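Next up is one chain by itself, shown in structure tokens, the form predicted alone.
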Amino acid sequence: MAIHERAIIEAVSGLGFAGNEEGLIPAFGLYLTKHFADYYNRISYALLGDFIRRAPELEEDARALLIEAGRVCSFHTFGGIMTSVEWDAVVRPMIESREDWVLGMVAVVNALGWGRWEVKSLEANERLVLTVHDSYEATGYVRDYPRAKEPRCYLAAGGVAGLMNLVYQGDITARPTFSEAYYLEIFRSPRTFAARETRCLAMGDSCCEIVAERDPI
């Protein structure tokens, strides 16, 4: 395959993510932050739990909001990474097809400590099946809460949908401007990619699995 994941992980890991005097990490043309995964987890699961207690009929809306947060995050973070000078230096020379943009971004994710992402299958412009080992969302849930009846990797699900939309629904290769209008164009248009978690460590599965497919017409 064109994408050499180990080389990408070694290069990204060697960038030395360090905060400036304001606590922000300038990298990939973005400002990143580094904090405990539990900070995100507890806020997310507390939000969901509060919805369930106060208005059970809005539980699905709460899940949708958490996944939407992942889609917005991926739009800006993945979009920024894939149009950065670091990407051009490390990943882009390996790219031979549009599918390599997906594989290259997954390799970068695996250097960031979010769990181990692995592409199981990728159908160009149609479908992605991805497993996540040691997802920080799911491992945090398993430690702090009873076994879940529903998947709990909301940010990862939104991120996977966002990646497919950036590569196929939009055109990341054209270096777009990541504006609100562009977000609405690719995420609110017919047949945009949506993701669902089909297996989750929080439900007792051995790993998490996320499937991204186009919305039916």
Contents of the next structure:
Amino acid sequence: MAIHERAIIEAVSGLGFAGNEEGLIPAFGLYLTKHFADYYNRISYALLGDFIRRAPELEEDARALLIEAGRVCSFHTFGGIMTSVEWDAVVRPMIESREDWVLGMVAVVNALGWGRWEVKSLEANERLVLTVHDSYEATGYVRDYPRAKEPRCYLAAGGVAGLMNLVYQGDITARPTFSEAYYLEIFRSPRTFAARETRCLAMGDSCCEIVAERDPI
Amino acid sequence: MLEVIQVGAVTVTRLYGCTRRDQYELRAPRPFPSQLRDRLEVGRASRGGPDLYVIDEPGAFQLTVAPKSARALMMPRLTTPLESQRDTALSLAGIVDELLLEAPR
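Swap state to the form predicted together with the partner chain from the form predicted alone:
Up next: the whole complex, starting with the chain shown before.
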């Protein structure tokens, strides 16, 4: 593979992402924010807890909503990154295949400090198995809650599904416009990718593992 | 996409951001000259390496530049009026165009 993760991390880190006087980080054509991972964790796990207490029959729906938030986030964030000036300068020159788009995006994720993502296997257009070391979702969960019976990395799971959809279900190489219509086209397709977390730190596993496959809704 | 403006050899595309700010993409048919960074840095902060750098003017804008890709993106600050954002983008495009004319092909 042509992707040099270390070079990508060094280049992205060299840009010194920090908030400006507006409190925003303009990067990758996006306005990012830096905030406590616990802020997101508390909100999402409180939402899930409320569903379980008030409407236990909707627990699965709550999980689906949190994963959907990850899919929408990845559509805009990963989509923005993969069509950005930064991507053109740093990652695009390394790309030799469509699979490199996935590997390049994972390298950028690792530069942003959302845990340590590692691609274990990638079957073109079919399946991605990825581990996350020090997932901020699971790490926060382990600290604040009892051991989970179910995996807890909802945003990461949605993100991985979104990445596969952008690369293989849509065509990120054609620089699409990230409209609601395009989202529905690729995420509501009968051949859309869905992700399931098969191992999770929150369940006592040594790391988190996410598998994305084509999985009709 | 809201508007496409040609400034000499530089194509400026105004992209919708939100009600208070747009984004401006600058593209040229050939790589941006290396002198561009020196010109843009005057009175402004910059960071990054030769292949990818950021010019920042607090209270005004951030410009991310990929010179080899002949592509840059200006992200204005919220406090600047929309018309001023456009003027700044066209002014930056003018600098790029001027240096492209001067640079040997």
